[in-house]
Every structure is written in C-alpha cells, then in structure tokens.
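The form predicted on its own is given below as one chain in structure tokens.
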Amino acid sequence: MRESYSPKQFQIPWPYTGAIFGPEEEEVVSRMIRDAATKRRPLDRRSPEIVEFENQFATYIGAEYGVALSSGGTALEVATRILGIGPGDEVLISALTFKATVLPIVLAGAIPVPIDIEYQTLNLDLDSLESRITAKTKAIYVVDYAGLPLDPEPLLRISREHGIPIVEDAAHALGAAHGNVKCGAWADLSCFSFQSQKNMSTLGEGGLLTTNSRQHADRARAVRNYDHDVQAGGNYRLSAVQCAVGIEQLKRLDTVNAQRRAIGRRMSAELRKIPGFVTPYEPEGVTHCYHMYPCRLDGSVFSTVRDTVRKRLWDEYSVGTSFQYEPWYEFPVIRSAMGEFQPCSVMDRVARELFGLPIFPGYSDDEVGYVIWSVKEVLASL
C-alpha cells in the first residue's frame, strides 16, 4: 500500500451497487427480449428460467427447495404467513437488523421482541435469546449481520428444545458459511435478498426463500401466486428475466465474495492497529462474505462522536460511509406494536459507535488503500 495520498484524490461514495455485472447478463437479457418479440415466448411464471434459478440456488446453498420472490422483504412476509404468526404471538428478533425483518411481524398483528446482540460478533446473544422465550413465543428471527454467519448448532438446539421454528434473514449472507454449512441450509425458512447493494443482484430487486420442508415450499409458491385456498396471497413473483440474470450472477458469486473478503481483510489488517478502532470479527471456521464492512469507534477510547468522523471522511476525503442500522425498536410504528421489553444495552452502545466503510469488489488496490489512509488521517487528527 502506498504511504500517502492526497485528500479527495479519489471519490469513494457509498456503493449503492454491490454486484458485478458482465457481458453474460447483458447477453441473456437481450436474448430473452429478442425471443419475446420474435418467438412470442413468455417472460412470466411459465418461463423455465424461474425453476432453473430456484433449483440452482437451492443446490448451491445446500437446501432442498428454493422459491423465487419479488424481494427479500417479500420473502420475510411469506415466511411469516407460512408460520401462521398472528395477533398475540411474540416473535424474538435480533436487535440489529433492517426494519424489513420486523415489519412483517407488525403487519401480522404480532409482537416483535428485540434480543440483544454480542458486542464482538454483532449477531444475537444466545443467553439473551433463551431468557426471552415464553409460552407466547411463536418464532425466532435471526440475522447473519454484514455477512458473518451464525453458528446453527446452538440455535437448532434451542429450536428443538422449545419447539420454536427459526426464520433466518440471510439477506447479508449470500454464500457465507459456518464450517461446511451455508447460510440458508439449516433454518426452517431462510430469506435472501438480491437488491442492488447485495453481493449478487437480479436487476436491482428480488428475493428467494429456501427451506428443507416440501410443505413450506408448496405454501410459499401458493402465497406468491394469489393463493385463495388457505389464505389470501398476492403477486410476489420474480420475473423470468430477473431469474436468468440470477443464474449468471450465481456463477460468479464465489469470486465476488473472495474479492470482498480480500478487501475486508486488508482493511482490517491496517485499521485494527488503531487503538479503539473495532474491525469486523471473522473467527476461524467461518466463510464471511463481507456484504458490509461494519466498524466501531470504542466510546471508552474516542470521545469524538461517530457522526463527526463520518462527516469529516466525506467532506475532507470524499469517502462515503453508512450507519446500518438504527435500533428498530425505536421506530414509532414498530414501537406502538410492542409492549414492555428488556433494554438492549449492547445494541444501544453499538448504535452510538457503529458505522460502515465502503466495500465493493471492483475497487482498485489504490482505492482500497485510499480508504484506509483517509480513516487513519481523520482519527490521527482527533
């Protein structure tokens, strides 16, 4: 890495795209449009690309079934319907997640219950989880935050002991694995997102649900296509063109993730030398996919607030950052659906310290070096 750069030598805005597209995606989209125009081939639910994408994705993950859906949020909504979650039910949810994980619970009339997180991993704390299980607990919603996979074994033990199903929000964890078990292969229902910022994308939006239950898969397919026999469904389908793009994206996912890991590890190797700067945790035996690069300014070391650092990185160095996420239990619509809940002291601390540095597999060596240098410059001058 170069020793020095000049302020604003590079423009590194927050990357609102996370996938890499190539000529393969361009060709498949063009071909399908040509075929639709000249051969009158369908591009809707009758198209073979949809089943092909579902099968290939499920095989890649190691799950029995895959059901393509219009978004990751839709996948979470469908999972909530499949489990029959409704008024009076409680659903335990990691305190650190996007509101899309929680809103289907609120829409169902159920009660979301925040579970505190571990400071090191930013994933949910198992002791906190078990302590919140009651006779009203209908399901547990877990999150592989930023692409760090959860250990499935203790969660499966809790699920078996209490007879409570697990929904995995794996939107950040495309290709991530704990040991040889990929995210999406072990939970009762796992939900993926292919939105623009994800490690692979189906033209900006899209989602998929994986499961090892034939019954759950059948129900998901019914709900996505105007189900009227068991419960009211809707149009939650993914188009054939999007699925065709997904097939091509899946082919390069491991390469994209390897590039992300290399960048993330390089950033951590340099930035963890700064006292009080907390880099992402990557333990032995996991395959982290670095969907994001979440870092923290330890409040016991840095008196300067996180937002000041973020502002200076952008104003003085043109390095964009993010804050993902605010505590969802503070949002008015969600809070009104909740009763009293135990404080999430670790999440409250993390919410004051957390921010994300930009990470994208297409960055050059110099762009990565510039991000590292800019962070060092700002923190050295505090």
Ligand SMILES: Cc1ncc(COP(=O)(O)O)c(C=O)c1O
Contents of the next structure:
Amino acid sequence: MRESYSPKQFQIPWPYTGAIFGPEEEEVVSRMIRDAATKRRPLDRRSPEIVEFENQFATYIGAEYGVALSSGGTALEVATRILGIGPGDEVLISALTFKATVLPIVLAGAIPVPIDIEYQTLNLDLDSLESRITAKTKAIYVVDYAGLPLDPEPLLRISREHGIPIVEDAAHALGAAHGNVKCGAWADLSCFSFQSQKNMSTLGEGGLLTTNSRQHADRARAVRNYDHDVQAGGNYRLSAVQCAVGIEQLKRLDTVNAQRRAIGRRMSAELRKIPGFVTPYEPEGVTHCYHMYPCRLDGSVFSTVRDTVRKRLWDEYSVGTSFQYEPWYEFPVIRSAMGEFQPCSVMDRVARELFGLPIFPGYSDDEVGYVIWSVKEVLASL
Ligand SMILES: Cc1ncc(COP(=O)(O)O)c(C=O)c1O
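Starting from the form predicted on its own shown above, please give the structure in the form predicted together with the ligand.
Full assembly next; the chain just shown is listed first.
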C-alpha cells in the first residue's frame, strides 16, 4: 500500500451496488428470456428456479425452510402477519435499524418499543431487552447490524423463558455466522434482503424468509400468494428470473464476504490507531460479513464533528459516506404509534457519532488505501 495519495486521485462515491455480477448471471437471464420466446416457457411462480433457490439458500444457511419474497421489507411484513401481531401488542425492536424493521409493526396497529444497543457491538443490549418485556410483549425483533451476528444462545433463552417469538432482521447478515451457526438458522423467522446494496442481489430487489417451522413456512407461502383461507394475502412473490440469478449469486457469496472482510480488517488495522476513532467490532469466533463499515468519532475526543468530517471527505476527497441510521423512534409516523418509552441513551449517542465508510468487494488495494489515507488526512487537519 502506498503511504500517500493526492486529493481526488480516486472517486469513491457511496457504493449503491454491493454484489458482484458476472457472465454466469448474464447467461442465466438470457437463457430464460430465450426459452420464454422460443419455447413459450412460463416465467411465473410455477418455475422450478424458485423452489431450487429457496432450497439452496435454506441449506446454505442451515435452516429447514426458505420462502422467496419480493423484498426484505415484504419478508418482515409477512413475518409480522403470520405471528398475528395486531392492535395493543408491543413489539421490542433494536433501536439501531432501518425503518423497514419497524413499519410492519406500525402497519399492523401494534406498538413498537425501542431497545437500546451496546456501544461496542451496535447490536441490541440484552439487559435492556429483558427489562422491557411486559404481558403485552408479542414478539422481539432483532438485527445483525452491519453484518455482525448476534449470539443466538441468550436470545433463545429469553425467548423460551418468556414464550415470546423472535424475528431476526438478517438483511445485513448474508452468510455471517456466530460460531458455526449462520444468521437465519435459529430465530423463529429470519428475514433477508437482496436489494442492490446487499452482499448478494437478485437484480436489485428481492428477499427471503427462513424458518425451522413447517407451519410458518406454509403460512408465508400462502400469504405471498393471495391467501384467502386464513388471512388476506397479496402478491409478495420473487420472480423466477430473480431466483435464477440468486442461485448464481449464492455461489459467489462466501468469496464476496471474504473480500469484504479483508477490506474491513485492513481499514480497521490502520484507522484504530487514531485516538477516538472507533472501528467495527469483530470478536473471536464470529464471521462478520461487513455489509457495512460503521465507524464512530468518539464524542469525548472529537466533540461534534461527524457531519463536518463527512462533508470534507466528500467535498475534498470524493469519498462518499453514509449515516445509517437515524433513530427510528424519532420518525413522526412511527412516533405516533408509540407510547411512552424509556430513553435509549447509547443509541442517542451513537446517532451523533456514527457514520459509514464505503466498502465494496471490488475495490482495488489502492482504492482502499485512498479511503484510509483520506480519513487520516481529514482527521489530522481538524
Ligand atoms: C436492516 C434492514 N432491514 C430491512 C431492509 C429492507 O430490505 P428491502 O430493501 O429489500 O425491502 C433493509 C434494507 O434495505 C435493511 O437494511
């Protein structure tokens, strides 16, 4: 790696694509279009690629069942519906997540309750979780933020002891694992997204729900296909062409994740030398998939400079960053569905300090070196 670069030597905008595509995906899409044109081959829900993708994905994760859906958001909606969450129910949700985890609860007329996070992991704080359980608690929604897997064991204990199901929002955690347990293998229902920025993508949009419950899988399949027997369903299907692409993407996932991990670790090795710069936590025994690279500027060292740093990285160095996510409990539509809630002081602090550096498996050594160098330059000149 070079020691020095010049400003704007590279353009590193925020990576709105996170997956790697190649000739295999191109070939499979072309073949399906050719077959539709020349053999009148249907491309709808009867196509074998859908079940094939579901089975391959579930096997890869180590879950019994997979149900392909049109997005990560619809997977969360379907999970919420099949758990029968409704008016008056409380659902405990990690304070740091995308609004897609929370809006299905609001849509169902239930009450979202934010649970504070740990400063180090940015994942749910277990003590806060247990203290918020009430007689009205209907479910717990957890998130493997940025691709750092949750430890299933204490969560399963809490779930068993209180008789409350867990929905895992694993949108960030494709292929991530705690020990040898992959995200998506242990919760009552786990929701994945294949949206464009994710570590694998089914042509820009897509989702999938995994579960070990036959009953849940059957319900999810019914709800995605206009169920009218048990509850009103809709069309939440993922197309056969997208599933065929998913099969190819799954073959690449471990390689893509290894590339992301190598980049993430290299950035951390350099950036953690800067006092007050907090890099993503990656404990022993955990396979982080670095969907994102969330870092923080410790307020006691840097005080209120996060937005200045982000702006200067973009204006002076063409390095795009993100802020994922603002506290969801401050959004008006969600807030109006909530009752009184305990403050989330760690999340409030993280919201002032957090930003994401760009990470993409296709970056060259120099592009990664340039991002590191740019961050050092900006922080040294504050
Ligand atoms: C944590 C989280 N949950 C859910 C979603 C929703 O997924 P989708 O965009 O596929 O609806 C996303 C992102 O897109 C996400 O980051």
